[in-house]
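One chain follows as C-alpha cells, the form predicted on its own.
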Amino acid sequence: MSVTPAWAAVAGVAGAVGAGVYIAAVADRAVGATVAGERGRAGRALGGPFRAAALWLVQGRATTERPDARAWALAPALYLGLAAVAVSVVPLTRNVTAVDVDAGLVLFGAAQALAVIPVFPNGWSSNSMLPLIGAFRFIAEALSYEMPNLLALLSVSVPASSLALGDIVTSQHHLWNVVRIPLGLPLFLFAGAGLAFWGPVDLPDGADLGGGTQAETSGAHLLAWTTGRLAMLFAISAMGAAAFLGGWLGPVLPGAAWMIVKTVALLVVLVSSRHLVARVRPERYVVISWAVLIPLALVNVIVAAAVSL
C-alpha cells in the first residue's frame, strides 16, 4: 500500500474520526430512544449530538478544591489521540492507509494499551474522592482488558504471517478471520469495549461511583472526553472489521464502502450494548476475564495456528 502525503493523512484520521464518533453519537441515542418506547423521538438522534455538543459548550466548568489543572485538561487530548493513532494504522482500501507500518498491528495495541495514561490523571487530577477511585479502578483492571485484546489480535496475523494490517485483509481472501477464528472477535470487542470503557464493562466511569474518572467533569471538558470515548469506540471497530470481517473485500461495492460498512456495523454493535447489556461488577469481570476470557483467547491463537497449518 502506498502511503499517503502528511497533510492528507492527518486530514483523512481527522475526518474519519469526525464521522465516527457522530454515527456513534447518532446510534447510542437512537437506540437509547427505541429501548425507552420513544420511538418517536429516535428519529431526532441525527440533530442530537450538536445540541448536546453545544450545550455543553455553554455550560461553565466545574471546579474543586486545589485541582492540577494542566494534567485535568490534557487528558482528554490524549485518548482522543491515541483514538486517532490506532485509527491511522487501519487501511481503507489495499491503496488508501494514512500510516502504513509493517507492524501496523502492534501500533494498534500499543495505543490501546497506552489508554491507562490519560485515563488515571483525568480521575488523579480533579482532587475528588469518586474520580479517584475510578482511576484506580482502571489501573487495577488494566491486564484485564489488554490481555484478551491484545491475544485476540495477535491471532489474526498467524495466519497471514505478518503483522502489515494490508496482509491479515488480503490473508482473508477466501475466508474471513470471523469464520476460521470465530472466538477473535467476540474477544476483541468484549475486550475493546472495556479499554473504551463503555456498556457492559463501564467499570472507570460507572454509576456507583457517581460517574467515575469523569464525576467532576462538565462543559468544554465533558464534551472532549466523551468525544475520546467514542473515537475509541471507532477505532475498535474499524480495525474489528479489518481484522476479522475481510475488510475492503466483498462483492459489487467497491471496497471503502464495504470497509465503510463493516465498521459502522461493528460500531452500532457496540454503542448499543450499553442499553442491551447489564453492567458486569468489577470484581466479577476481573475473575471472568482471567478465568475465561484470557484462557479461550489462548485457544484461539492455538486454534489459528491449527488452522494455518
Given for the second form:
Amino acid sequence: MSVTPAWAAVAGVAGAVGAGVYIAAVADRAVGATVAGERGRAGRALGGPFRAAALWLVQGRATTERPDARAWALAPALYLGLAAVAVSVVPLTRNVTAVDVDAGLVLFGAAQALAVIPVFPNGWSSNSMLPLIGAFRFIAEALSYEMPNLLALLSVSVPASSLALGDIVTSQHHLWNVVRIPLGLPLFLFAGAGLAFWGPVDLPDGADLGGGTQAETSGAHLLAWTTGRLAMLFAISAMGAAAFLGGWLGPVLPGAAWMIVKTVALLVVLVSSRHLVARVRPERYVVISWAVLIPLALVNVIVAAAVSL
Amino acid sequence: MVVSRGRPGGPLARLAAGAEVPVFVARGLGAGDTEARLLGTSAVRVVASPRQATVLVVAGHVPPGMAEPLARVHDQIPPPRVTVWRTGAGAGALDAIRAAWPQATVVGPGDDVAATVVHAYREVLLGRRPTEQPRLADVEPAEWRGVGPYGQGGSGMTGGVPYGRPMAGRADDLRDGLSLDVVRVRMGPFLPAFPTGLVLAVTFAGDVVHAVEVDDLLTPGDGGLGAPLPDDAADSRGDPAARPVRIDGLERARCRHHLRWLARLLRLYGLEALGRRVALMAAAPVPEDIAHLRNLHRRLERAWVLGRVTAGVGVVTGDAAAQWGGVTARAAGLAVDARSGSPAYQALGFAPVTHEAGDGRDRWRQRLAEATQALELAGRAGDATVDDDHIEPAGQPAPADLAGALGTALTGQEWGDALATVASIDPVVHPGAGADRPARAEAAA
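Pass me the form predicted in complex with its partner chain as well; I've looked at the form predicted on its own already.
Then the entire complex follows, led off by the chain already shown.
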C-alpha cells in the first residue's frame, strides 16, 4: 500500500471527476443529437456543456416558500462528494490510486449506498409537492438498487480473495470478470444507473414529476446537482472498468490508457441509455428488483465462488 | 426572493448566450404547432420545469382563470428571463397582450417563433434588453393562521389550516390496507404532459391517487389574453367558412396532431431525443413521409421497455371506452369513427383502424397507425371533400362527464401511471370541462 500525498490525491480525483463529467455531458449531447436525427452537431456538443454551465452560473437563484435552505444547499455538495469518494478508490494503474485502501470495494459500496442521504433532502427541502414525491420515491427504492449493486460488486472479490481493488484487477490477468462472471457487469451498471437515477431508472427526477427532486432547482444549484449525477455515472463506469473489464490490463497501450478507454466506453453506454430506453414504472421496478435482480445477483456470487474453486 | 449572480453582458453571460435556449412552453387554448416547432429546433431545449427555463413561451389563448397560474409560472423562471407570446391574429389580440404584458415579445402565427425565442434570449443575456420583473408580489399565499407551538391551529392534531393549506388528513388506503395521510394537490394547468387547460385537484395517499376532481379554468370572460392559433390540429375542421372540407388537408392535420401527441408522450417517458425526432416529422408531413412513419412504428414496437411500461397502464375498455369515444374507443377495439359513414372516405377505401387492449400501449399504437393511415388517405384523396357530419376530430373528445371518466381511469394508480394515463388519453378540454364540444356547435351555427 503506497501513500499518495494529500494534495496529489485531491488534485487527481478533482481532475478525473472534471474530465469524466465533461465527457459524460458531451456524450449525452452527441448521442441525443444522433437519436434526434440531427447531423453536424458534433462541434456544438463539445462546447455545449461549458455554455450550459455558464447559463446556470449567470442565473439567479430562485427560492420557494419556506424551504429548508441549509439542507437544500448541502444536498448537491454531499452528492458530488460521495461521487468523488467513490472515484478516489478506483486505481488508474497498478501504482496510481488516489486513496489506496485495503477495502476499497467496501468504501466504494458505502459511498454508493449513502446516495440516499443527499437525494432525499434535495427533494424534501424545497417544500414543494413534486420534488417531495421524487424524494420519497428514492427512499422507497434505494434498497432495490443498492442490493443488486453491492452483490454484483461483491462477486468480483471472490476470485481475487481480496477487497482491495489492485488485487481485484490483478486477479483478471488471465480472464476478465466480465467473461468469468457474466451477470456481474450488467447488474452492476443497471443498479448503478439507479443510484445515479439516470435514464430508464430516473425515477426521483423523472419527467412525470416535472424534474422530480430538481423540479424547483435552478442556477448554480442545478449545475452542482447535474455535475454530481454525471460524476456518479463516471464513478460507476470507472469501477465497472476496474472490477469487470480488467482495469489497466491490456496489450500495447500503457495501462492508464486502457483504463481510460474502458471507463469512457462504459460511461458512453450508461449515458446513452437515457436516449434509448424508456423510463420504467416505479412499482414494477421494485418487484423486478426483488424477484429477479437480487436472486440473479446471489446466483452470480455463487457462480463467482464456483469458478474460483 | 432572488439572489442575482451573473451580470448580463459580462463574460460569463456572453458565453451563456451561445447555449441551447432553455424554454418552458405554457400551452394556452389553441396552442397549435408552437411546442412542436420549438422541440424541432436544435438551438432550443424544451424543459420540464419553469425553474430550469430562461424563456417562457406562451401559446394561444389564455382565459382569465389561467392568468394567475401563468403569472406564477413566469415568476418561477429565474432571472434573467424573457417571455415570448405566440398568438393567433384575433381582433386586437396582439395589442391586448402588449398592454397586459408590456415586457413580453408578441408574435403572430406567421412569425418564426423559434428564431424569436433565440433572439430574445441572446438580447437579455447580452444586456441589451432588461430581464423581466415578477408579475406577482412576493407575499405569503395565505396569512399565518396557525395556533399553538406547531401551528396546526383549530382542534385536534390535524384540524388547522396554517398558511391556508390543510394539514394532511387520513383516508382508507386503496392499495394494501396501510392507511396513509392524504394530501390534496392541484395539478396543472401548465404541467408539460397534461392536456391543454386541464387542472386536476388530486387527493394523494402517499403517491397513490385517491380521488380526482376537474377544476374549470377555461370559462371565457374579461381578462383573457391572446387568440387561438389557426393550426390547431386537434379539431382539424379546417376553415369554418370553407365547406365542404378537403380530405387531404384534414388528414394531414390529423397526422400532425398525432405526431405532436407522440412527441410529448415520448418526452414523458424520458425519451427526449426521440421526441425531438418525432416533432421534426410532425412539422409538415407529406405523403412521402409514410416510409419514415412506418420505420418509426417498427422502431417503437422493437423498443421492448417502452412496450412493457405502457402495457396494462390506464386500461379503458368496454362502456368506459364507449363513453370516451374517438381514439380511446378505437384503441379498445370499438370501430367508432365518423368517417365510416362518408361516401367520400368509402371511395378512398377507408376502414377504421382498431386495437384491442385499450391500454397505454395500444393508444400509442393506435395513434401511430392512424397517423400513417391519415397520410395514405391524404395521398389518395386528390381534391375529394367531406361534409361536416363525417369529420372525425383528430383530438380525443372529452366526454360529457370528464371528471367522472378521469376519476374512473385514475383512481388507485400511482402518480406516474396516472399521469401517463392522462397523457395517453389526452382529452381536448373545453370550457365547462365536459360540456358538448363547442367547435361542433359553432360549425352548425
